[in-house]
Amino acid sequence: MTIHLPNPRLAAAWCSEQRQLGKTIGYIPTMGALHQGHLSLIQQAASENDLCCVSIFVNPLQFNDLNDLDTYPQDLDTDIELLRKAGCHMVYTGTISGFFPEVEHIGQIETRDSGPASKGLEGTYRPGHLEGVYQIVERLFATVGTCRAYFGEKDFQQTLVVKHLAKKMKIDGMGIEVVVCPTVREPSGLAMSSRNTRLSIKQLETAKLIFQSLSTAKNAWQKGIRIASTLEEIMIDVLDHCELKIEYVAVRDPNAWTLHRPDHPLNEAQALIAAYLGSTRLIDNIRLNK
């Protein structure tokens, strides 16, 4: 049975009560429109904790494109049924006023420093996005309290920002363990995303190039290529398609994140891509050295 709690205050009380009973909690923050990628996080959380809870909240703070916010898919009834089948114990929803009761309107919410990992790439092309993620996840973590929180590697830069947040909250006495789980993919290799439903059959075929590009970079790494700029050139060659508009192709050291491309041979590397197909923005990444 999945309990639906309609605001963060009730969710906080439920989580606190469960911890007092000695239960461990696995938590997955989502914006709904659930797919197998989300469900894989829920399954892992359920296997590693006594209880599993999920939040569904389409966070306006992280949308720098209002059209993207307006068209974001939402179907709460279907999501709750999927959660029930997946073994989720509690799902909570909320509103901006529920998460930020101290302000009268959204424009009064103060922007927070989201750390060095928010600079460059997503931080450049989606200004305010990672800051918006940071602001809402801080409130989501405060609602759930001490837990293991599960995120997908598809949003790699976001996971770095969330890890930074968890470290800061630990200083204040809240133990959040961030667990990053592998990207779940379609048979074509395309990373699962709620936005994939916007793609036509033809666009889905073109979208395969994104994973092919990442895979080509990984093959090059395995052959000994360690220079970021060379790996990026290899990726761009694969992505050369008239319908695919590249925002960025990047190779970064995942353990020493920097705004700029590393100019030295890498021992570890994360390859990242953001591109548009029509009006749909897609992101993906893989670790090259694993």
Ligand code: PAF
Contents of the next structure:
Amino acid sequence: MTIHLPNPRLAAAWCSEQRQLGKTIGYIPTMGALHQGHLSLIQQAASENDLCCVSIFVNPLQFNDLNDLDTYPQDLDTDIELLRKAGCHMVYTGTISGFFPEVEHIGQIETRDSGPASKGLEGTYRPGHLEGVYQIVERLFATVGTCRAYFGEKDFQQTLVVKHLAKKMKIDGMGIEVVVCPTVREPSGLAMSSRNTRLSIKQLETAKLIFQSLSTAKNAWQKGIRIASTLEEIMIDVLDHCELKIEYVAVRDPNAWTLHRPDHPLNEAQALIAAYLGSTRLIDNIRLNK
Ligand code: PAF
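Since we've got the form predicted alone here, give me the form predicted in complex with the named molecule too.
Now the full complex is given, and it begins with the chain already shown.
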């Protein structure tokens, strides 16, 4: 059975009660429109913890594009049914005033320093996005309390930002362990995303090029190429002359905590792409390490 708690106050009480009973909690923050990618996080959380908890909240603070917020897919009943089948124990939802009871309107919410990993790449192309993620995830973590929190590697830069947040919260006595899980892909290689539902059949064909470009970087890596700028050129070649409007193609050091382009040969790398297909923004990345 999945219980639905309609506000963070009730969710916090449930989580605290379960911890007092000695249960460990695996937590997956989401914005709903659940797909196989989310369900794989739930499976992993359920296998590594006594209880699995999910939140669904479309966070307006992280949308730098109002049209994206307005068209973000939402279907709570279907999501809850999927969660029930996946064995999630508790799902909670909320509102801006539920998460930020101290403010009267959204503009009064305090901006937080979201750390060095929020600068560059997504930070450049989606100003305010990662700060908005940081603001809400801080409240989501505070609601659930000590837990393992599961995030998909697809949002690579987001995982760096939430790790930074978890580290800060640990100093204040809250033990959140961030677990990063592999990206789940369509058979075509396209990374699963709630936004994929907006793509036409023709666009789905073109979208495959993103994974092909990342795979080309992987082949080059396996042949011994270790310089970020060279790998980026190889990736760009695959995306040339197609319908995708590239925002960035980047190779970065995944262990650096900042997203500056390294000029030294890398021992390990993260290849990342962000591109528009029509009005839909797609991101993806892979680790280069073997
Ligand atoms: O990855 C997401 O779905 C969102 O950024 C998150 C972590 C739920 C915060 O709103």
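Numbering follows the first chain given and starts at 1. What you are looking at is a predicted structure, and each value in this text was computed from that prediction instead of being measured. Between two forms, the rigid core is the largest collection of C-alphas that superpose within 1.5 Å. Residues that one form lacks are left out of the comparison.
Visitor: Lining up the core, where do at least three residues in a row all have CA moves of 2 Å or more between the two forms?
Guide: Residues 257-260 form the single run that moves by 2 Å or more between the two forms.
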